[in-house]
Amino acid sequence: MSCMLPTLTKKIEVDSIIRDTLDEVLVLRFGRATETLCLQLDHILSKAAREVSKFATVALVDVDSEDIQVYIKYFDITLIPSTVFFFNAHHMKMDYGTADHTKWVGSFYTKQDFIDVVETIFRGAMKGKLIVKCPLPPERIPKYQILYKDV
């Protein structure tokens, strides 16, 4: 499936798509080709792309990549798959009830959660929003424990 969205490997292209996406969301998926659960998200993702493309763009980015290491320190992407969204070159926040409002890691349940996010964000960033509350019920929020090395 990740064959019909467009995969970034090099720094340099995920800047441009960052700069040139404007008055849509972009939705940046980080992850494996490989792995299962990042296939999942794939196969979601690339079937809403089509019903969400007046309003937001969607493109993979490799994690192995050497020239993508900047975005993921800099986004903190210790699980994989994390999806990263933005408008007009703003990074986007949602509140999903967790610590952390800069991503969403791991996969949607269904088309129609990702679709639903994707309007929330697209809803709110139109209203001038950097950080949107998510439209989805507690349980069908992907959560995950987050252990730290040595703290």
The other form holds:
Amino acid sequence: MSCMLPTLTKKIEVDSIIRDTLDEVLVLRFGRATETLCLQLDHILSKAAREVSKFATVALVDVDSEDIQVYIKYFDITLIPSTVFFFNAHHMKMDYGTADHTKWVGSFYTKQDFIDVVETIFRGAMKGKLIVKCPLPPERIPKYQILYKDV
Amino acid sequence: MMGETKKIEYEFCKACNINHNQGLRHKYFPNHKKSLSNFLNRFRTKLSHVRFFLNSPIPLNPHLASRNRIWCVFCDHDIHEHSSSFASANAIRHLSSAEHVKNLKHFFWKYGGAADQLPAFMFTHHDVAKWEKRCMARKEDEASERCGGKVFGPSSDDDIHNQVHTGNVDSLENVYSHSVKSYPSNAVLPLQCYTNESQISCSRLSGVAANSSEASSAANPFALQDFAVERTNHSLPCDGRQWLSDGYSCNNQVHDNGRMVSGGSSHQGLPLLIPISSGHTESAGGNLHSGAPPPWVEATEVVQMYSKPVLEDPISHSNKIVKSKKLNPKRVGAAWAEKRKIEMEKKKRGETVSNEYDANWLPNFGRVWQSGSRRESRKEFEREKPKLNDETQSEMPIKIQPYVSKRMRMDGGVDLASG
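Follow the form predicted on its own with the form predicted together with its partner chain, if you could.
What follows is the whole complex; the chain from before opens it.
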């Protein structure tokens, strides 16, 4: 599934895709193409990428790459797969009802869930909102716990 | 009584094509009114063919008799023309019959049509009497022609038949001249003169309904087509003649009193004519024989004309303006997007962009515990970075020492202490 979408392994690639995606939602999936959950998410992303292509770009980022580590640290990615959304090089937050509003952790249940999330982010961004509420019911949002260091 | 009023039986609405239990109320619903006007229009176009034959009777070819039939929607009756010698004779008689008028009035009562539309769906006895007179005249004409020793065909019925099947120019010409001679009422030349009137009369006929614009737009192609016929007559005689001599089956219907009604494209006539397509090609101006440039050449020229500016930036510029106009100016990162767009365009043109991003560039990112602007999280990260590096570096030089037991150390310590 990962072959259907561009996979980024260098920081400069990630930089340029964040900078060059204008007036569209950029979906960056941080993960590993060998993990089962990642594969599941990639499958959903690759199916939905075409359907959201008018207002979103989807790209995969390989967390094992050396060059990417700076982003892993910067985005506080501790669990994979994690999905981060950008709009005009601005990070978009979403209130999922989980501890972390900055990224979607885990896979989506269905393709439509992903499309709904991306669409809500796009609509919010077009209205100037940096944070939006997740349109999905809580039972469709994967639960996880973050252990904060130094807190 | 109560049960009766509550339980209204289902009945079928012919116009809407649905079963309903709303009783007579149904005819006042807007959906019904819309479908009724559609329904009547469809039948009106069919009747316009019949009306054509009413005004200019044409002998019916027995081969085509099976095709020349009409379904009367008001009487639910299929009108065949097997036994009639003139086209749509039975239909004309039916449409003027008392039974049809009764059914028609019942239909209009039941489905709520406007009473002023009634005459459009029936023929008056006066018209039919005129038609019969004309039929008689036609018959006499034919008889005299046949007696006078005709050159062309055995009968005019066969002429129509011939003109359909022969591609020969000579025979077509014969047919043409014959048709001119034998149809004094719908003389060929007036066809071009009354082009404008076709629109008027057509829109007047259907102007009662809400779709008068529809009807007039339907009439337009035919007006064009008439014009095209005129043109072909000049440039290509054989084509034009074929066209005109096919007046029987083509949709231009000429009234002898100078009025003309254009019919719809669904006619019971001959299948070999495709009037609309030829009308369009002709109306485009010139054809192969008149030496006009082929349409694809024109098309490419037009495309080039439009595509040339596309290569330059004004169009793309205007595109961008249009796009940005459409987008909300208050959207997230609007200013940044505009700036970046200009930069990307400059880069595309090969210009050097002054504001190059270095390898350490990071987007603004709101961290989990971040407060304040998102840029702060980047600054925070920049501050943390040396610390992180220190940590990794400081972790590296941990020396692995061989295990020394407590006792040994104690002993050593003791020794040291003692020593």
